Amino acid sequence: MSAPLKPDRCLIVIFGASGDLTKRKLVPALYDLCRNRHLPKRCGVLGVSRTAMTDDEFRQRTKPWCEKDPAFSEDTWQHFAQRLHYQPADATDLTSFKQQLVPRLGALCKEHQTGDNVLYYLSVAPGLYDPIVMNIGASGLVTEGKRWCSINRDALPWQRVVVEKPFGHDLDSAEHLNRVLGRVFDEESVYNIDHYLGKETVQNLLVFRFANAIFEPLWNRNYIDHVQITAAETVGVEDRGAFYEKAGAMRDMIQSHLLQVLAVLTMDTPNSSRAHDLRVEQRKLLEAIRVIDEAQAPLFAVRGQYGAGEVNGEPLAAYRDDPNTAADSQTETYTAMKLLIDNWRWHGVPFFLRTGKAMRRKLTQIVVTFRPAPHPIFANMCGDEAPQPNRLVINVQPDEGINLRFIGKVPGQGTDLRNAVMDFDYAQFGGEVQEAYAHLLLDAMCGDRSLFKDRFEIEAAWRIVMPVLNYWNNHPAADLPNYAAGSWGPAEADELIAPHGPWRNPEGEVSRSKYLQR
């Protein structure tokens, strides 16, 4: 978030080069960076996986992924392709690591004059993180990482590792992963990627909160009644049923993305926009979120699973009817959660987080509802409309923007009051919104960790959700599926928020969930 840094020359090593993430995100993001001249001049990319391929075959394979870029050009491609290389290897095997990868890395660092700067990207199944990280260490590839120093960054070569979520499956496995990473890399060299945080509006949120003086005085329990954060998807599990069965909405969305958004929204003012200062405040905030007892879980969290229904006029089969899910699956495709932050600023303000698949609308938004005016001298002057509390809505997607609801007077005789909205659309600024992965890869090359998570945040987030996950694990739900595809989720979620509710769904939409008719 600080002033734009220059990416260091480096070799990028992608483990999992034949996989889905490399195809859909990583290579297109690197091509995008090349097209926009953001890649350092001295930079190479080495793909690693077991599938046998030559450099040229890898280039042929990746070209169609780049051609999807609306601004694709043959010239840029030729320039980009020269940097692309491939090494078939079993990265879990130390012998092939030492015999094949180490010499290849050395040769490519020389060819592209990248010094010993290497960015390792773990785009493999989480079960492979441990052996790959240990092999990187055991092969002597992390020469300078332990001596990373911020005083004279250019003087020392660096080795960094980018880790994809999920960061563990629970608190124990996350702590284990962090210990393994810590044996080989300094904490400052570990980049735990969360593509959600690369989203333009989350960064906009930092600017909105900390570049404007008018909101900060209101940003506390004295003025804010409650906050809702929604991340709703219209799609079901699509072809990710096998993965999703082991994850669920709590792990996939709340533990990672939404708690991070909450931290950015509610943390104290950082000393600067530097990564370290942002990390300190976000960590402090996450550690202030109340960790409930397992037995309290039903009071603080609701789980849901979609049954058959219709989304945007199209039928969608029930989650349990997916060929890759169990017929009696307990996996939640919806989670709503109430959180309390035990600090001076937020004492007593509830934060409601919800996320779901197969919902009525695709939508990510934050709604901050303010307390009513303390002494309503204009009561009963709102005509037919009920006066609404002041509300700040931050739309993350679609249509990134911010709007503020307030009460205004209708021109003319008397005092006829109406609800009004001031609307800001980020598209008004123009400019090209950079794809999240391109942004994050560039930050990693620059050594800017402000949009990445550190181990303490990850572990704090797990501590918050573990009591609920444990309760759900120990108390299977008898009523799943409990919401219809195309609705706004289970009715219990309405009850969770009722004292402050209802959930703020887009204008004109029903706000009450439908019970699934079975």
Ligand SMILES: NC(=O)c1ccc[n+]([C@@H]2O[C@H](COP(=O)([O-])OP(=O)(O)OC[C@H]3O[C@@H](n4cnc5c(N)ncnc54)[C@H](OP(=O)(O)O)[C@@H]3O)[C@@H](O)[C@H]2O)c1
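If the one shown is the form predicted in complex with this ligand, what is the structure of the form predicted alone?
Next up is only this chain, free of partner chains and other molecules.
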């Protein structure tokens, strides 16, 4: 989050290059960086997977996704394609790694004049992380190692690794993964990526809080009643049923994305915008979240699974009807969770997180509801429209922006009060909103870890959710599925938030101003 850094020359090695993430996100993000002239001049990309492909076949496989860029240019593509290469290899087999991958990597470093700077990206199944990382180390490809040097470390060659989520399946596996990474890479060379932190509106949270003196004095238990964080999707599991059976909404969204957003939203003021200072405060916040006893899970968390329904006028089959899911699956496609932060700033303020698939609207937003005025002297002057508490809504997607609800007087005789909204549309700033992966890849090339999670944050997040996951594993639910596709989730979630609720559920496709006042 500091001033923009200049990316170093480097070779980017993507393991899992034949996978969906590489095709849909990573190569298009790199093309976007090339189009905007953010890639260093001396930079190459090497895709690695077991699938047999030539360089040209790899380029043709990924080009249609780059063409989705509204500003796509054939000239830019041809320039970018010359940087794009592919090597078929089994990266989990040390012999194949040394005989096929190492020589190609060395040749491309010379061809693109990248020196020994290499950015490794693990875009593979989590079970492959261990052998690939160990093979990188066993092949002597990490020259930076764990040495300490008194000279300027910025002048030394570097090797970094970007680790795609999920960061483990539970606390034990996350701790194991961190140990494996630590045997090969320095902690400062490990970039645990969470694409939510690359979204412009999430990044703007820090600026909103710490560059504007009018809000920070109110950002505590004395003025805030409760907070809602929602990440709702209209799609079901689509063709990811096999993956989702092993993950579920808690692991896929709460443990990673939403807890990290919560940390950014609620952490104390860092000493600076440098990566180290940001991570210190985020870690302190996550470690302050109350870890409940397993027996308390029903009081703090709700699980749901969608049944058949209709989304945006189209029928959607139940989760259990997917051919890749079990007919009696216990996997949650919806999770709502109540969290308490045991520190001076937030003691007693409930934070409600929810996420779900096959929901009525696609929506990612943060809703901060302030306490009502201590003495409502205008309580009888609002006509048919009851006064509502002040509310700050941060829309992450869609309609990125921030709005604040307050109460105002209608012009005319008498005192007729109405709810009003001040609205900031993120598009008002102009400029091009960069795709999250493009932003984060550039940061990794620059050596900026501000928007990446460290091992301590990851392990703290697992400690928060493990009691709920353990309870659900030991107590199968008899009521699944318990919400229809196209709804706002199970009724139990409404009961969870009822003392402070309801959930903010915008309905219908209306104009922006009306939508924001709902």
